[in-house]
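Read the single chain below, which is given as structure tokens and is the form predicted alone.
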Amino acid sequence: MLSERMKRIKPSGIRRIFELMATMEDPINFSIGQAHYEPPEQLVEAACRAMRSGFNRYTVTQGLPELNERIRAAVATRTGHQPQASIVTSGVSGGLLLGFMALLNPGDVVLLPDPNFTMYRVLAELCGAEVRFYDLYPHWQPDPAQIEELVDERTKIVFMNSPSNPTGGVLSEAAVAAVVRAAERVGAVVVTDEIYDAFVYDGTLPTPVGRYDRVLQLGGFSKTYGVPGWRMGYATGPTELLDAMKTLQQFTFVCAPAPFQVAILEAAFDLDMSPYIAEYRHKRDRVVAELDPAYQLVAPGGSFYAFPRIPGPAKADDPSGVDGAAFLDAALEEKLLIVPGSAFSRRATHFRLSFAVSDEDLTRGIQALNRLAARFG
């Protein structure tokens, strides 16, 4: 009954572990990939306001030309380059699936980032596409010479996500400069999917954005707003695939939620977030500091994740490994949610961790982890 594709395509190793949370009393949720706290008040009232207010019917496809024109100057005003074009998607994960159906063919080779987020692998997939993966275990950087092997004449996107999910990690100047002259060198597109762009914790986030002609920028407002279920993002880059991608939204999702573009034009760019991630640095700082050395922790630059590896000694049978499966049924056991790294990796050494808890549930995480280290390590 069901389609080929489907046959490829597993269910979310996050999404097991939210059913899990569901049958577990008192949980130290380290899992969730959202930030733990309320949205502003100013942003809430805006929205209720929109929906009293009428604007529960369709807008135009590509969003509001207002809320359009304001994604443009926030986007110049951060990173100096004033997109050609821009569209409102349904959150980020709208534009991917928009940007990759634009502009892949069966047999294009995608190019992403190992570790990476789960959905980036199966939506190429499900456009027919080959996956190659570049490496960027230990320090979550990219080695410049492997993505310059990898690419070739086939190559249609060089994917770069920066602060990373799972990682935590930012990519460098020089990092960000060797995917674009990869890219340049054949006429691919950079995708770069920088929805945590608000969270960078040690100088600025450098980006693809006026460096290259094809770059496909995705970002949004989940993340630093504490909107999610809101499902508000944006894509902008060159005119002729913002265009392409505008009409596949008319046979997809059609537009974003009317009354939430309605909130986030009025108060969203108006808002100051900077004692949200301030707070969040100072939750990275702790993780940083407190947990156990065992877990060989580069310390994340950005997102509200970090990818610890699992303590121990290398499995006989898989020198690269560990034994996860008995670290993670001991994480259990303690109460602690968290995902393992190959929900997100071709390897099964890492397991990420979400900073987004309250300070109380934060200790204890950091507690369950260190006993934890202390009898695996």
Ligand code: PMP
Given for the second form:
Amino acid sequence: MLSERMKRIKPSGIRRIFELMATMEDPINFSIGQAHYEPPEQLVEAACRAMRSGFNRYTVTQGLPELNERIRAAVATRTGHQPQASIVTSGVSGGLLLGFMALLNPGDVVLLPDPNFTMYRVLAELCGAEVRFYDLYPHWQPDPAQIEELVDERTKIVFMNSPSNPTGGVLSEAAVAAVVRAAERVGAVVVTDEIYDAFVYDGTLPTPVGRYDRVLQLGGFSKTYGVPGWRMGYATGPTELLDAMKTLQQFTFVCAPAPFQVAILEAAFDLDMSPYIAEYRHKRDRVVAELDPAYQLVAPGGSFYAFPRIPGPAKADDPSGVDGAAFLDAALEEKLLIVPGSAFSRRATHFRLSFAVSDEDLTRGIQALNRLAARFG
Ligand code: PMP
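What would the structure be for the form predicted together with the ligand, given that what you showed me was the form predicted alone?
All chains and molecules follow, beginning with the one already shown.
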């Protein structure tokens, strides 16, 4: 009954953890990919008002013109570069699908970071593209020479995601410059997923926006405002590409959710989210300090994830792999939910933890991880 393409798509490893969680009493959930806080009250009020005032119909495909203007102004303020065009998408997920479909021919090459947010690979393969990986291990920065080597005339997209899911890494200025340089040499498009742009803990976020005329920038509201269920995101970049994505949106998503477009326009841009970010910076500092010295861990510069190495000696038959399965089973016995690195990577040496949890759960989870390290280290 099912298509050939479904043979190549397995259910997400993260969803499987969600299902496990439902069977557990009082689990410590370090597997979650969304902020733990409720959205600010003004935003919820604005959404309710929008529904009561009749914003329940379709909007124009590209999203409300005033919202697009605010988005482009916000991107210009952050990056110092005014984007040519924008559309409002159904989450960054929606923007990824439209962007990939608008850019990729079967046989084109897409360069992805390893590790990465798995949706990229699945969507690229749905478009018939060939995926190649550039390595971010062990410091969550690419090796410019490796990117140069991987890029060729068939390369259509050089992808970057900073701050990163799952590593928490923020790409350096030099790394971003290297990505742009490699793409520019072959005329490929840089697609940059900046959904975690608000969660940057040290300094400002280096971005390819404004460095090259073929940059598709994807941004979102899910993470920053605690509204992943609203399915609100946006894409900015060259007019030709954004027009194509708009045409595809006409025949797929139609438009992003109307009441939430109105709510974001009315309330989001004037909200001061810095106290929320300061709270997450503090959680990041705790993870780094309290998992030391038991774990090999690069301090996350952004997002709300850390990607530590699984403790213990390397397996004799696979020097690059440690016994991840045993570690993850032991974590489950501790009622601790984490995501195996293999859900994001060709390697199984690391695991993802999300510190988007309450301070109490952070304490419990760190204690459980330190007990596990004592057993496995
Ligand atoms: N990109 C990254 C890196 C993410 O972590 C996520 C959510 N887990 C998304 C995109 C998708 O976000 P949304 O569709 O809710 O905007």
